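Here you get one chain, nothing else, as structure tokens; it is the form predicted on its own.
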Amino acid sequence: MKKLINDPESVVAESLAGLGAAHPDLLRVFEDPRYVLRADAPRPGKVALVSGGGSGHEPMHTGFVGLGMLDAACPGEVFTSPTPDQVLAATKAANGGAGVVHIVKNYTGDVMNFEMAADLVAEDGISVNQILIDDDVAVEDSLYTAGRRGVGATVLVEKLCGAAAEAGAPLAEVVSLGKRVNEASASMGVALSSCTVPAAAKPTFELADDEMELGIGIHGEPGRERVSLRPAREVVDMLVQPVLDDLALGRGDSVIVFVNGMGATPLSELYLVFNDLRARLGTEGIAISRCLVGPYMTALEMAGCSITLLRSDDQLVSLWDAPVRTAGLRWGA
């Protein structure tokens, strides 16, 4: 294992300390319990957005704390759910009196711990609603889920709901928007290599030099099948067809496209994938209204990518264009 770390047991704490030191204008990092809070939180009268999950997927979620996205994020240990006390503390700290939205990826530990925290915080009179993300079309159940996994749509929900909350939308409207975005999104990924969890010190799985795993999960969970390596154009077709089928997209539709890197894939390859995807959508008569290309939901140093499509409309495009200023994503601000 070759990693720029000091001690496998302190990776998350030291990384978060660096995040806080690099972006004191955007966020504050708290320990015991551990969470990241927007620098100007709580914002009175604003619906607060709180998300979180295992570390190792940066910049999600801690890198998305700031104007136009999250008010707080709860980072667990690498690929490990945050604890209920983390979520409880973050929810209380972010609450500005207008209610709190928990954005939760559909992984059993995340769902259970966020629900426990929501029950506890309700005793303090704080209104909490949950948006559950389950956009991965690769498998119906996995090692860590009952139902579909939450993957790339998480970034889209955090951006779009963050914009709505920033504009003053009430709690019910933000929750309804998030659920609509999740239902209108679908994703599928591919891995060209494994990743290595620092505490494990060995690859999560093995892939031969001429193999790739279709439908891989963001923690290295198995996908649909292991196949021989193909040119990018063919890989794009294998990823996007299940997404198109799931959303029943066709001629005349428009989409927001998210081509995500898993951590070790260079931007040159991600843009190549986007170009092939653009061509494929063009043959289907599907227009791209907006796009995001880059490593925004990673799996440590895994090589590979995922494709997320969101059926778009004028409201979603307007919210997408709204200013965002976080460590991991920023425009218009």
Second form
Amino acid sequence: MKKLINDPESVVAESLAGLGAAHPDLLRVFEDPRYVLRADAPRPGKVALVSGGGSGHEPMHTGFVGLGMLDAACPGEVFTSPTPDQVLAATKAANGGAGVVHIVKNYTGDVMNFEMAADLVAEDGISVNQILIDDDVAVEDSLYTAGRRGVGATVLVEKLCGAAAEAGAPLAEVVSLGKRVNEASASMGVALSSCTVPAAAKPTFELADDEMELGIGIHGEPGRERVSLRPAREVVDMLVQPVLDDLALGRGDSVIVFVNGMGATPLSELYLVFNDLRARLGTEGIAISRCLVGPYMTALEMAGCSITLLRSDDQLVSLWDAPVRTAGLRWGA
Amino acid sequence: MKKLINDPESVVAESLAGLGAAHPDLLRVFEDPRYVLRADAPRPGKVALVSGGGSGHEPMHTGFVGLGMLDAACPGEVFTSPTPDQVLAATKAANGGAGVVHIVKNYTGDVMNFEMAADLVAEDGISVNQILIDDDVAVEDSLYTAGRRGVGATVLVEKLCGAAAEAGAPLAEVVSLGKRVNEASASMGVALSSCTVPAAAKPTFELADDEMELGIGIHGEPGRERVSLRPAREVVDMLVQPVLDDLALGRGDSVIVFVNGMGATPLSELYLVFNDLRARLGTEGIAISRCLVGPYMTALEMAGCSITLLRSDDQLVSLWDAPVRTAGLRWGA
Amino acid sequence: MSDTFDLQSAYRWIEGFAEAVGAHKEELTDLDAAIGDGDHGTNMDRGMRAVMAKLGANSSADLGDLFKTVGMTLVSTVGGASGPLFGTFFLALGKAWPNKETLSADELLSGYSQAVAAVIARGRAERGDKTMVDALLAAQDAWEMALGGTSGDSETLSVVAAAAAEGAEQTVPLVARKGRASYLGKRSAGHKDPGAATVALMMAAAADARTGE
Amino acid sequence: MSDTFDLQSAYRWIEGFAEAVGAHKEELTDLDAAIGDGDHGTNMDRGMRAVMAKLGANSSADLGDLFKTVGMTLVSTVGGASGPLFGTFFLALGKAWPNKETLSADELLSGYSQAVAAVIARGRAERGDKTMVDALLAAQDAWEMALGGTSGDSETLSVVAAAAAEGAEQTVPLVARKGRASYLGKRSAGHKDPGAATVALMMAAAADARTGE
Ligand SMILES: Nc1ncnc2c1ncn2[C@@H]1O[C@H](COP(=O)(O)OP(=O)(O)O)[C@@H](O)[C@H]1O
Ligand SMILES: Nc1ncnc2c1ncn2[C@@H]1O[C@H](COP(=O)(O)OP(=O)(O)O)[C@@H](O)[C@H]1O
Ligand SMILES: [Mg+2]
Ligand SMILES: [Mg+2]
Ligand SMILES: [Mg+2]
Ligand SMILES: [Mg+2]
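Show the form predicted in complex with a further copy of the same chain, please, the one above being the form predicted on its own.
Full complex below, order starting with the chain above.
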């Protein structure tokens, strides 16, 4: 394992200390329980957005705390959901009296820990609503399983709901917006190499030199199938086809596109992927209203990318364009 | 070689096509000769900043084209300086009548190609000045060698001179500011793994599991020495000591800090490195006035980081805080 | 071996469980890497070390108190899926035995059954979903059978532990329908569920805690 | 072999050089990976392929014209250090032989010497700096010696080519003082300079172009 760390046990704490020191204007980092709070929270009268999940996906979620996005984030250990006491403390600290929204990716651990926290929060009389993100079409959905994973749509929901909350939208509106964005989004990812969890000290999986893992999760969980490596253009087709099918997108539709890097894939390759993707969408007659290209929801140093499409409309585009000022995403402010 | 590409010969063109399509509000991409121009260039009366170098360092330089930073960038082939005709075309297109500045990293190829372009530009009556960046303390400087390489200071010079030019500073002022920033900056990098140039199709160098290359260049050029892997805290000390020595920094000084990721190193590790760095600077009594942490000047998918310190003052801090609106760096706009 | 389960047995159980998790940490993580995200051993080990630190610092007044501490500590230090689930398990034991200092064989089984029910309520997994619930229920079945027969004999917990291990083993061919492994669909078959393997360690520690008396 | 160097010889030279670079592309890149950035073979091959495409499309009126085209094409397609340097070399040849269709042995050498001087002026490298200049000067020395002796004999260019190869070989023990390899300091010793290796290929192609007459 080759990492710039001191001790696998303290990577999260040390990295957060660095984040806090780098961005005192944006956020504050708390330990025990561990959470990251927007510098000017609580904002009275504003719906508060709280998210969280395992660490190792930076900048998500801690890098999305700030104006126009999250009020607080709860980072768990690497790839491990946070505990209820973290979520409880973050929720209380972020609460501005207008209600709190938990943005939760649909992983069993995240769901249970946020649920337990919501039960505890309820005792304090804070009204908490949940937006559950489950946009990963790599995973067969079924009533009898844990359902789909939450991936790329998380970033979009946090941006868009963050903009709505910043603009003063009430709790119910923020929640229904988040649910609508999640439903109108679909994602699929691919890995070219594994990540290495610091505590495990060895790669989570092995891929041969000519293999890639299609439908990879953001924790190195195996996906749909292992297939042979192929040109970017074909990879894009394999990723986007199930997304198009899932959202039933076609001629005349427009989308917000998110090409996400998993960590080790160079930005130049992500733009190259975006180039192939826009060609494909052009062929389909689908317009791109906005796009985001970069490593925003990573899986440590995994090589690969994911594609997320969100069916867009004027409201979503104007929320997208609204100012955001966080360590990981910033414009207009 | 595992990359999301279609053909090693066309990676630069395809990636640029993606960049152009993703950011039509910020920039325009030209082919033959190849350069990237700020969307609203030329800006009459504004000193124009033109930079360039080999591709593979994204977001540098193409991702720094826009308000408050570069007017044009000339991307060469991967790790290969651009040709004079690219620089010539970019210089003419960016020229707003107030003079053009070439920001050139001190590599033989870059220097010669920019020089040849400057000779050609002179024939067109455009006044061109050069800022040569040579901040890498890994390399022994001497009259009898090619001198030091240009690395992290490039990003700082482009940001700070970009802000000055945007604010209307005249040519001589922008040039002397750039030279001052370069002189007041020093950098040193480390690699934990190699990069792979697409056309070469295999890693540029090999490192054993317990080795790192100290003083690495941003093209995978070997550095000072190959040493054993060690904790981040010690790596930081090894990187920062020669930087502190070079700049003769000490108690009471303040610096702008740039912790740069080489490509494959996760953002969380960069913040962890920043955390160790600020502890070290704290011990030295050196204040951090501003910081930048992230993969801004990469070497494809190399793992590792570099540390750049710039002795700062009020003028530099206010130029740093000035709005910048590019694909790779953005705030206040 | 006496018929009653007391504070000392409980402490030995938890201690033995913590040791077993520490010793099998890498193995549990490897099981999780195959069909999950490779953190189960690390998660449980972090939690059980925190539990031992907590128990070392404060002595528990009774079984209810002790298991509540274990459960709360797991909930607040493990995270992931196993944190709430093992946390819920021990919290339910604590709830089942308020102010108790010793338990009869029947009380022990009935508390265990309530804890298993709480885990099922929390995670909504059914038998055969390839989760820790499979090992928990296999143990419960064997336990009910044993008590229904010659009842409460000194070998009961060994039989129960063996059943838990067998239950974990039987998750191998199953296709996961809950938890992270379910994302794998058919590809999850052929691997043992890590949470079930941890349950086997937990029940073996329970048996050892009593044999050691 | 005649004593004059004409347009056909020149074309054969460039063609042979392009072929040699293509055939040794990987080897040149490997040399560059050891002490540089691993692109020299790719760079030169891209350039020489562009040169061949350009020469194929337009026929050159004279030697000045032909070498100007070669030089301009290299300058605008190679980039890096070798683009301006080899570009400058051929541009200087073009300048040395304006409107010429044939060259005497003396004119050939004097044009070559001017081109080498132009490369030195452009890159400011001295003999022994471990660059292409070492091979260029080694060839020039041998050439001057040969012409000074029995002069202009049919073997001259073979001798020159051998000297270029030997000059490239002699860069091995040197510590680089110019170009990217100089960043390595002492660690650059023990490797052959890639640009010098390319010069050896270029001069071998020149010799072959004449022998083929
Ligand atoms: N819904 C569920 N009900 C019961 N057990 C579950 C459920 N989901 C997951 N598990 C158990 O949790 C174990 C995984 O735990 P762990 O790896 O620590 O958490 P995570 O999956 O969040 O990384 C699985 O092996 C399984 O036994
Ligand atoms: N200043 C110089 N003068 C002469 N030749 C040089 C000089 N700098 C570099 N070279 C030559 O250029 C070669 C490297 O070319 P290349 O790899 O294509 O460019 P780059 O170093 O920009 O990647 C070296 O092997 C050396 O022979
Ligand atoms: Mg986990
Ligand atoms: Mg190069
Ligand atoms: Mg797990
Ligand atoms: Mg090179």
